[in-house]
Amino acid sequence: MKKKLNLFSEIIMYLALLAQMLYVLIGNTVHEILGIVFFVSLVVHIFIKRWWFRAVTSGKGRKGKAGIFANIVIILLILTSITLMISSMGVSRILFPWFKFMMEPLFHRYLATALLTLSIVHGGMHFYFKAKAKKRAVVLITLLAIAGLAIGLALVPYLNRHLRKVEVAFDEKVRGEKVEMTEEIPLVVYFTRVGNTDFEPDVDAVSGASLMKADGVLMGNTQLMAFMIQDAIGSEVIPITLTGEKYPSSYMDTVSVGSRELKEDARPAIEDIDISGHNKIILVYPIWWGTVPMPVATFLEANDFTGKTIYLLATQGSFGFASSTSDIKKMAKGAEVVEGLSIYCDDIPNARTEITEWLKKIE
């Protein structure tokens, strides 16, 4: 009975973990419920295997290099599980919305990847101890562990980019608290794929779209942020618009074009933007290959920023500003460049409050 319950809890854990990693396919509600299922099964599993703690502390556990390795994996598994449980509550939107600690989604994803990989190695060690061909067992466990890492680090972001279609209600996400600017209202200039890409009329059919729709209208991440600022401070908002060839509709093709443009240090032609009447400019841009998209470079080099301040609001699929800040300083001659926020792409629809608080700091 105990053995059966243990096997059942193990199978549930592996399945729940794998299904949860396919977040983009199952959606947030199922993801959170499966999280509970996972942690309940984990508690059951640990309870059944509680003898392990006694064995390890009394020195009666498995011996030899493989035994020590298996024990280290178990300790890492326990530590990762506890941290993942806290971070799961931190990123939860339905079950634990009041929990405001470890709220970083990317950290959550890395923890889940670590847990999946360690779980595979842990399961693999049981197999190793029983296997006759030890070397073959090691190769198999290594390959499966690499597969676990690949699922978390490559497949999940890939699915996110290709299948993610976010639908938001514009007013609910964009409208909010107003911020009074004491001196002048900054001009907002943004660059996004939408408006600079040859999307087909039936854009939902575009492969690798990774697109957001606000009230059914296609919208870029930076564009939504620009509108949030506009609603808060009543600023003028100007998009950086290509005049020549647009980016391809496939996300991956755009990634390749972006890479080529960076290598060639290209300056794609854009429509003129008049910044002469403004001393403060908020530049909203996505990180492309660790820096600004090249059309943003065109904008920065085409204008005289002497005596002006540029506030940076970036978005990315990882974290931070990468080398965009130092590159912008070189490109925008005469400008004072001030880092503002860099928001993870998935967090943008819910970033109105964060943006408002930041705007309050710009005098």
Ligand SMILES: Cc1cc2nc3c(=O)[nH]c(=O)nc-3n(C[C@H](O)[C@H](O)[C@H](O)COP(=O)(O)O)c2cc1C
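Shown: the form predicted together with the named molecule; wanted: the form predicted on its own:
If you are looking for partners or other molecules, they are not here, because only the chain is given.
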């Protein structure tokens, strides 16, 4: 009975973990429920295998290099599982919205990738100890571990960028609490691909590619956030708009162009933006290759920011502001640059409350 229950818990864990990594296909609610299923199955599995702890601590565990390696993998699995459980609560939107620790989604994905890879190696070691052809077993385990890494580091981001379609109701996401500014209302300047890209009429709105559809209209992530700010404080909103060649419709082609512009330190031509009547500017921009898109650099270097304050609101698919803050300080001569919010791409449609609370701090 124990063997059957153990086998069942292992199968459930592997299936739940793999299904969770297909977040874009199953959605957030199912993802969080499967997380609970995974950790319950893990607890059952550890309880059944509790003899392992006694064997290791008493020196009766597997011997030799392979045995030591297998034990190390198990220890890493346990530590990674505990960390992932905490991280899961941190990024939860439904089951644990009150938990405010380890709230970084990308770190969560890396932990899940590590857990999947370690689980594959752990399962493979059972096969290794029984296999007669040890070298073949090592090769097979290695290939499967590489596949696990590829799923988490390559396949999942690819699916997020090419399959996730976001459609929102504009009023529901943008309208909300008002913030009264006691002094000057900041000017909002934003950069997005929409308006700077020659999209096909039937282009899909893919969140990972900085796009969504609001009431059926194609809109950029930063554009939506700029409208959130406008609704909250009644600010003027101005887009950074290219006057020359636009970016390609393909997301990957845009990534390549952005990389080339960064290497060449290019300054694409943009429409003039008059900031002379404003002492406070909220700059809304995506992180491209660890910094601002080069059209944003053009805007920053084309204007006199002496005595002005720039508040930063960035969108990203990795961590924080990257090097954009220090780069902006170099480009916007004379400005006081203040880091505001760095919002993960998946969280943008639901960022209105967070943005409102931030605006209250800068009035």
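Numbering follows the first chain given and starts at 1. Remember, it's a predicted structure, so these values are computed and weren't measured experimentally. Rigid core: the largest C-alpha set superposing within 1.5 Å between the two forms.
In the core-superposed comparison between these two forms, the C-alpha atom of residue 96 has shifted by at least 2 angstroms.
With the core superposed, residue 38 shows a C-alpha displacement of at least 2 Å between these two forms.
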